[in-house]
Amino acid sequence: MTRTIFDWDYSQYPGAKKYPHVFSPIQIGDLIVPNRIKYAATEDNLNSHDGYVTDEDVAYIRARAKGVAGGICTMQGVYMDERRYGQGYVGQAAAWDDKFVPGLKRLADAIHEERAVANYQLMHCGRVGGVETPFCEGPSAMPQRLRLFKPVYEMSTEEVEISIQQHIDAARRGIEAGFDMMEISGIVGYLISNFLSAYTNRRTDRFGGDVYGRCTFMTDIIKGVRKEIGPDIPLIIRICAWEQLDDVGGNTQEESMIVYQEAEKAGVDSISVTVGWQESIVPVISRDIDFGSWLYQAERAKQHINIPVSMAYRLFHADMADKAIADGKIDYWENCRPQIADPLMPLKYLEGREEDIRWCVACNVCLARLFRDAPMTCYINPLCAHEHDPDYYPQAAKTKKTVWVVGGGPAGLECASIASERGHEVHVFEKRDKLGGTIIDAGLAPYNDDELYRFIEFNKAQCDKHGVEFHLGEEVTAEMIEDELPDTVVLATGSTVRKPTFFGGDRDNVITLSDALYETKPVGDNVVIWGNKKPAIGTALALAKRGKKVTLVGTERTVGKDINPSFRWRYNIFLRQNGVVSYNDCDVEQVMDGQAILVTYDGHRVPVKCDTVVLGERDPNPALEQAVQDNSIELYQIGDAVVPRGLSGATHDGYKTGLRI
C-alpha cells in the first residue's frame, strides 16, 4: 500500500510548468515522493570528532532540505564501527551505538520541518577510510594508489560478518531516529565497492571469486537491512555503473550491470548510478567534463533493472534533468555540489527565480577540504557551513551609506550585491565596458572554464534587484573621489601585470596575458609564459590549442599552487596532453632573439626556443588607496587588489566586506 509523507501542490508554481517531469511525483518502494529531486549525501566534516551531530550540521542539512521543495534530502553517511574502521572523515556522524540516535533524530526532524523526505545513509569508507586508525580495512590488502589514504588490512571472514551486522544495527538506529528512507553507499572506493571490484577483492572465501561471489557482501547487507527495517521503508543503494579502473583490472561495465541486477534481486527499491572511484585516473565530475556526459550509463542501467534509477554527476541544470526524465534515461534527479553552492537551487527553479541561483563551478574545493580534515566550504558560497551563524547573513545596515565599489570583477560584484541588499546606496565603477574582470579572460581558456562567467551573471542579477547603479567604461580618478566624497570606497581594482625582472623585458615581443589571449599583439610559434599559477596555465592551454609550442616558467615549486588539489591534477594532465613544458622553481633570466634563458633554483641555465614571452605574473593593484585615505573616507580593499588569487578568495572577500560596511 502506497503512502505519502507530505502533500505538495506545485500547480501554481512557474517551475512546475517549465519542468513538469522534475516536479512530478515518483514512487520508490511504497513511498510516493512529491517531486523527482534528491539531495545526494555528502560529508561536511561539521560534526564533533567523536561522531555526535552538531548545530552546524543540523543547520547545513536544514537548508538543503528546504531546497528540495518536498523531495528527498539525504544526510551524510554514518560510520558504524566503535573502533572507527570505516570512518573516512573526521567530522563524520556515528551510528555504532544507541547513544547517537538523539543526534540523528535532530537531522531527521530538521528535514521534516522543511516538509521534505528524510533519507539516512550507511557508509563504511573501506580503503578510503581509516582516518583515525593506523590502517583501513578491505576485502584484500591491495596497495593504495593515492598516498593520502592508509595501508589496507585484509578483513577476516569473522570481521566481514561483523561488518554486515554493524550495517544492520545502524540501519535500525536510523529508523528509530525517524528517517523515512534508507540508503547504502557502495561508491568511489568505499567498502561495498571494494568487495564488488575485481581490482580490490582477491578473496577465495564466499565473499570473493567471480562477480557473483564478490556481490555476496553487498547482498547480505541488503537482505539484512531489508529484514531489519521492514518492507515499507524504501531502500536505495549507490553503486558504480563503471568503476573506471580498467587499467588495474577493475570490473567491466558488463560485470557492473550484473551487480545492479543482484542488488535488485536482494531487495533494493532504487539504484543511484555513479561512475568512477577516487583511485580512477579518468576524470568524472571536474569542470572539464561536459554536462550530461554520464547519462548514457544511467540509461544503460535502466535496460538491465526494473526499479527507478537516479544520477547526479555533472547534471546541474533542471532543463537537462527534465529532458533526461522525459527521455527515460533517469527516473529522478540527484544534486550534490550544486546544492553545496546553492542549497535552495531546486526551490528557486520551482519558484521561477533561476537568476537567483548561485551556480556551482565544479571546482571540487569541497572535496579538497574534506580530504584534508577540514570543515566543508564552497568556492563560491561563503555561507556554506555557516548556516547556523546569524552573523553570516546580511542584516539591514544601521546607517545607510553611499558606497563606491571600484572594480566590477567577482570581488567587487559580490561586495556590491551584499552591501546593497543591506540597504546601502551602491555604485559600481568598471573601466571596461563589461563586468567580470579577469573572469572574462578566464573564459577564453579551454575545458569549460567559460562556466565561471555564470557567477558574474548571478551577481549582476542580485545587484540589479537591490538597485546597484553601474558605471561601465568609467575609470575612477582621485579627483572624482575628492569631488564626490562617498561615505565608503571599496577598492576591488584587481591585479596588475608584474613588471619583468629579467634582461630583455622591454623588448617588443614581451607581451601581457591579455595581449596573448585577445591577439592584440603578435604571438609567435614558440611562447614562454612567465608564471605558473592559474592565469598563466589558462593562457598556456589556450595558446597550445591554437597550435603554439608553449613553455611555462614559474618560481613556485609546483604548477598551479593557487588551484585546489582536487582540481590541480586535471590541469597537470591538460598541460601534458597539450605539449606544454613546465619549468617549476625556475625563472626567466634573459630574453634574446629566438630564445630565452631560464635559470633553475640552483643556478643552472637552460636555453629554450622563444619568439614571444607572455607576462603571467601578477601584483596587487592598490590604485586610489592614497586618494581615499587623504579624504578620510572609509576604505576597504578586497580580492586581487590585496593578493592575487582565485575566484574563491575574491568571492569570500567581497561577501564578508559587504557584511561589514
Second form
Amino acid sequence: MTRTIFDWDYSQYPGAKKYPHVFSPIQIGDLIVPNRIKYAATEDNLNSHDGYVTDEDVAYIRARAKGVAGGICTMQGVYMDERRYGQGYVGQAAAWDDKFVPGLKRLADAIHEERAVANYQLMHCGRVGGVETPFCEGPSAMPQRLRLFKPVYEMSTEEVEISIQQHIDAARRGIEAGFDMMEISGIVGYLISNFLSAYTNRRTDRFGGDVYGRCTFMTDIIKGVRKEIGPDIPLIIRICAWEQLDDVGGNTQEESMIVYQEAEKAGVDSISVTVGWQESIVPVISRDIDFGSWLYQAERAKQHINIPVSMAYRLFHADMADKAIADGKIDYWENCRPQIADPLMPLKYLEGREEDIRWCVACNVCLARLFRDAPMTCYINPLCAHEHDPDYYPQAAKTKKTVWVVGGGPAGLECASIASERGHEVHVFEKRDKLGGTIIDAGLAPYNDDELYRFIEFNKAQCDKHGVEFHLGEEVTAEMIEDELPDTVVLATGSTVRKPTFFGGDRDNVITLSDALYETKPVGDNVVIWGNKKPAIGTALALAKRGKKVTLVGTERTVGKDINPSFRWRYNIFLRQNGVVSYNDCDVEQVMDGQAILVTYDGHRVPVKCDTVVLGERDPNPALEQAVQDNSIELYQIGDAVVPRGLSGATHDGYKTGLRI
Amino acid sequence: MAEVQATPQGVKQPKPFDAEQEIAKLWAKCQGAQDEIRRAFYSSRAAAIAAAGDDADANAIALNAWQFRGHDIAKSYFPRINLTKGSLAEQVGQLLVGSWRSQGAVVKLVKSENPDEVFVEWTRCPWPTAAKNYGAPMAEDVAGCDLMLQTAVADVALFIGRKINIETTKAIPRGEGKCVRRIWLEK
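Show the other one: the form predicted together with the partner chain, since we just had the form predicted alone.
Then the entire complex follows, led off by the chain already shown.
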C-alpha cells in the first residue's frame, strides 16, 4: 500500500517540462515522493555543543526544505551515544536521550511546513568522531592517517552491541519527532564504514573477518532499526561504492558491491552511492573533478541491487541528473553543496529561473570550516548559516539613492545586485568591456577554474533583473564624480600589481600576471612568478600547461595560504604534477640576464634560471578614494580594493555592503 | 595595470652571487638544525627525569620518550605508504633512510633477493655521539633506538594490516662499526 506525504502538481511549471525525469515521482519503500530530488545531509555546526537543535539550524534546514520543492530534505546526522565518541562535529545534533526529541521535532516540522519529505539521519562518526573527547572509537585501534583526528579506541564486543542498540533507540526518537524517512550514514570514515572496511576492521569476533563478517554491524543496525520503525518508514543507507583506500588495503570495489547486496538483503529501501573517505589520497568532489565523473559507480550499483539508488557527487546541474535518471544510472538526484550555495536551487529549476541560481564553485570551504569546529559558511553564499537572522536579508531602502559601483568584478556586482534589489538606482562602471574583473583572468587557470565565471553570470542576471545600469568600457574619473555627485560611491576597483621591490624590476622581462596569461608580452621558457598565493598559483599552472618551467617565489611560509585547506592540497598536487617548484618564505632579490637571485627569509641566496619574471603580488587599489572623500560622498570600499583576497571575500563584502547602503 | 617600478632607490646593491658561499652557509645551518633535534630531545629527556624525582627509573622514562618518538615517526609515514606501489619492505626501509638522512646519518637501503626483505645500513649515526655528549648511558641509546624503530614499524604494520618485523643485527654503540636493521614481511 503506497502513500504520499504532500501532493504536488508540477504540470504548470516550466522546469517539469524541461526536466521531466527529475520532476517525476519515485517510490521509496511504500512512500511516493513527488519528485526525484533529495537534499543530502551535511553537518552545519550550527547546533549547541551539547547536541540541542538551535534556531539557526532550523532556519538553515527550512531553507533547504523549501528548495527541494516537495522532494526529500535530510537533516544533519545525529550522534547517539552519551559518551560522545560518535560526535564528529562540535555543532552536531544529538539523539542519545528522549530530551532531544522536541528539538528534532522542530526540524521535522520545519521541513513539513515547506511541504517536503523529512528525512532523519543517524551518524556515528567512528574514527573521525570524538571531537570533544580524548579519543574516538572504532572496530579496531587503527592508527590515524590524518593527525587531525583522535586516536582510535577498539570497541569491545559488548560495546559494539550497545552501539547497535543506541542506533535503534535514536531511530525511534527520530520517528517520535515526526520524520517520514530514516537514513543511516555509513560513509567517508564514519563508524559503519569503519566496520565494513578491511582497512579499519581487523576484528576476530562476529563483527570482523571477511566482508560478510564485516557487514554484521551494518546489517544488525539495519534489521534493528527496521524492526523499530516498522515497515512503512522508508529506510535508506549511504555507503561507499569505492572507498578509494586501495593504497592501504581497503575494500575492493567488488567487496563494496557485496556490502550493497547485504544492505539490501537486511532491509533497506534505497542506497545512496558515495565514493571515497576522508583518508583517501584521491580527490572526489573538488572542482578539478569533472561533472558526472562518479556516475559509473551508481550505474554499477544498480547492476548489483534492485532498490533505488541516488548519488550526489559532482552532479550539480538538473540536466545532468535528468539524463542520468533517463539513462537508468540513478533513480533520484541528491545534492548537497549546490544547495549550500543556493538552498532554492531545485525550486528555481522547477520555476524556470535558472539564471537566479547561485552556483556552487566546489571550493570545499564548507567542509574546511566544519573540520575546524567553525559554523558552516559558503564561499559564494553570504546568507548561508545566517538564514535565521533578519538583518541578513535585503530590505527595501528607506531612502532611494543613486549608487555608483566602480568596478564590475564579483564584489561590485554582488553589491550592485543587492543594492538594486533594495530599490537604489545603481550604476556599475567597468573599465574593461566585459564584466568579471579578476575572475576573467582566474578562469584561464586549468582544472575547471572557468566554472568560477558562472558566479559573474549569476550576478549579471540579478543586476539586470533589478535594473542596474552598466557602463562598460568606461573608467570613472575624479572629474566625473565631482560633476555628477552620486549619493554613494562603492569602490570595487580591485587590486593593483604590487610594484617590484627587487633589483631589476624595471627590466623588460618583468611583466604582469595579465601580460603572462594573455601573452601580451613575451614569456620565456623559464618563468619566475613573484608571489605564492592563488593568483600566482593559477598563473603558474596555466603557464606550466603551456610548457613553461615555472618557479613560484613568495614570502608566505606555505604556498596557497589564501586557499582553504580542503582545497589547498589539490593545488599542491597540481603544482607538483606540473613540475612547478615553489620557494616559500623567500623573496626575489635581483633579476639578471637569464637568472634571478632569490633570498630566503633568513638571508640565504639561491640562483634560479629565469627568462621572465611575472609580478603576482597584489595591493589594494586606492584609486578615487580621495576624490570621493573630497566631495563628501558616502563611500564604501569592498573586495580586493580593501585587501586583495579571493572570490569569497569579494562576494561577502559586496553582499553586506549592498545591505548597508 | 600599474606600471612596473624602476629599481628600488636607497637600497644597497646586492653583492655578486657566490654559490659556494651560499651552499656552505646553508649546509652549516642544516647541520645546526640537526644538532638542535638532538638537543631538544635530550633536554626534554633530562627535564622529564628531573621532574620524576630521585626515586624514578630514569631508564624507563628515557625509553618511554624513545617510544613516543617511534609512534610519531610512524604517523609521518602513514600518508606515504602505498600498498599498490611496489615492495612494502622497501617502502618502509626507504622511509627510515629518509628520516635518518635528514637527521645527519650516513645510511642506505640494501635490497635482498627477497622483495619482502630489506636491510638498512647506517655507517654513521649522530645519535650515539649525542648520547655521550648529553650524559645518557650508551645502553639506553641502543635500547632506545631499537624500541623507537620497533614501535614505528609495529604502528606501520598495524596501519596497513601486514606483519612487518625489524631486528637489529649490528649496532654502532655496541662497537660493531655500523648499525644494520633487517626489515621483513611475514607471509
